[in-house]
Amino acid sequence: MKRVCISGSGLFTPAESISNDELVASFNRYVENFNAENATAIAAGTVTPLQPSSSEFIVKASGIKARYCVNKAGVLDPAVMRPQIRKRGDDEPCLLVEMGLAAARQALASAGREAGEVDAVVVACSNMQRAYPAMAVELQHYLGCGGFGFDMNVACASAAFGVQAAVDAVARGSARAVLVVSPEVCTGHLNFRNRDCHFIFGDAATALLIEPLETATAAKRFEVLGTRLVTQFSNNIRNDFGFLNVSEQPGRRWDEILFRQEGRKVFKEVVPLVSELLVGHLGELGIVPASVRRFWLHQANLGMNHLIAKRVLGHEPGIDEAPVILDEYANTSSAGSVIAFHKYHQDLEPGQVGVLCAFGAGYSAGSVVLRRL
């Protein structure tokens, strides 16, 4: 069994950003239009009036201040309220692959590797653009890799699950190097007309290069000391979009099949699940939690991340111990913890330990313990 490391990371950030104020203005115009159009029914008590949102509410509920988006105009148009993307032909890369390619090339460059040295590509993300062919195989084709590729979906925990699959492949010698790519157009599965969740998601793509420690040449490498995964079934975070929607009788409106969650239940149940995963995993590796230099956590909710870090560390976490990108990127699903790693790993000293942790629907959670070399 070979020792394995993360030798490179990459991040693609869309050009357009939407502030809370912009998002709220759009949502509130939709609310005003809806209430005006249904004034008679509202007065008769047969329709419930919609309530406006506010930037203060969003920050208090989540810590989010802005989010990047592949199409700002469509999201902010009260008559559309979803990203609008160009239809592509079969002879050009799909949007998620295009985003993933940018992140993957950056990861390769940071690791000092060429695409031809990669034997496997894993596209690990929450929402696939299509059923098949696999986006990983398409990305492999456009990148110029050999070997094999496959897609995997474990919701927001996908990147951590992808890393374990990559580590296993490299450690056992079935691949010289593996790219784990997480492209997310989360705004495409978000109901921007739902006050409880219209602010949650943003778009981005990340990539990690995993290779044997003995042959890695990058200046800053992170040895993978261990990975650990856990799943526990729950309907409290759910997305019902799929090819059988059109066959259902009776049918459902498009906004009934998109992302929805029971936020309070998720908070109450996921915090102990993830905290116990991290404490148990570190304990198995003989690492005292308080000695961990940094936690790169899934970026879903500021309060949730704060409480998880506090339970694991045993004290109030500082921003340096558990960095936040949530305010700028919002929840980017599987990409979130890797964005945090990508932006906040350069200052770790040799020998220091960090933990990348992703968690989400399923429930699913994954822990990757790393040591800077």
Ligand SMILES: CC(C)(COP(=O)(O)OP(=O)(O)OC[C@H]1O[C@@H](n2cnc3c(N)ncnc32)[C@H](O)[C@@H]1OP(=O)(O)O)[C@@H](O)C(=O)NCCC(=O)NCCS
Contents of the next structure:
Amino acid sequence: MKRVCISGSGLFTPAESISNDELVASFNRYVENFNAENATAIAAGTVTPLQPSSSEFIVKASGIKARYCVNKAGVLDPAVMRPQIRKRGDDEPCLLVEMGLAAARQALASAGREAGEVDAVVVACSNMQRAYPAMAVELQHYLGCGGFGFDMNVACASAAFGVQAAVDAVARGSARAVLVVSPEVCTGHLNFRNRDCHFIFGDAATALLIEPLETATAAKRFEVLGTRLVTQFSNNIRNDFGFLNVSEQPGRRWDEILFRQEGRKVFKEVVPLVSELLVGHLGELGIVPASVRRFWLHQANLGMNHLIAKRVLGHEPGIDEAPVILDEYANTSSAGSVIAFHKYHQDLEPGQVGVLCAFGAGYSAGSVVLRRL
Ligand SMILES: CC(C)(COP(=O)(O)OP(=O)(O)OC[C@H]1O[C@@H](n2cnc3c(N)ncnc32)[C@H](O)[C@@H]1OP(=O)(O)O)[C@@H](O)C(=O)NCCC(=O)NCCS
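Moving from the form predicted alone to the form predicted together with the ligand:
Every component of the complex follows; first up is the chain already shown.
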């Protein structure tokens, strides 16, 4: 078995960003309009009035201050409240592939590799563009890689699952180098009319290049010391969008096939699941948790990350030990932990250990323990 490393990373960030205040102003206009249109029914007690949202609540409950978005105008228009994207022909990259290509090219450049040296592409993400052909195969085509590609969806934990698949392929020699690409247009699956979750998600794409340690030439390489995955069934985060929706009798409303969650329950149940995964995995590798220099955690909720890092480290985590990107990006699903890694890995000294950890619906969680070379 070959020793394996992450030799490059890339990030695509959409050009437009929406602040909490902008999002809340649009949501509250929608609420005012709804309540005015339904004033008679509300007065008769047959319709429940909608409650306004607030920026203070969003920051306090989640730590989110803004989010990038592929289409700001559509999301903020109270009559639309969803991103509006250009319909594309079959002979041009779909939106997710276009975003993934930008991240993948950056990952290759940072690793000093050409596309032709890669012979597997894994697109690992939550929010798929379509059923098939696989986005990974389209991305492989436009990038100019050989070999093979496949898509995989393990919700917000997808990138960690993709890394394990890539590490196994490279270690066993079934691929020379593997790109793990996580493009997410989470705003396309978010109900911007639901006060409980309208602030949660943002859009972005990431990429990681995995290759054998002994032949990697990048200046900043991270050896993969181990990966560990866990899943445990839960209905507390669901997205029921699928091709059978139109066949179901009785049919579902449009807002029943978008993202929904029981946020409190998720918080309570995922913190112990992830903390135990990390402590167990580090213990198995003979690494004292308190010695870990950095945790690149999934970015869904600031309080949740704080608690997980505290449980694992045994002390209050500094911002340097568990960096935060969700304030600027919100929850970008599978891309979140990789964005944290991409932005905050340059300063690790040779020999220092960091852990990339992704978690989310399923439940699903993955730990990738890395050592800077
Ligand atoms: C979603 C989340 C931010 C909500 O925070 P919370 O503290 O649990 O908030 P709750 O949903 O319990 O709501 C608390 C109160 O604020 C209200 N509220 C909800 N959304 C609001 C909004 N946008 N503005 C103002 N008030 C709001 C609720 O109605 C509730 O009011 P009540 O106490 O009168 O009933 C939080 O639970 C979370 O992030 N959980 C983890 C989710 C996660 O990691 N998911 C993974 C997805 S991949």
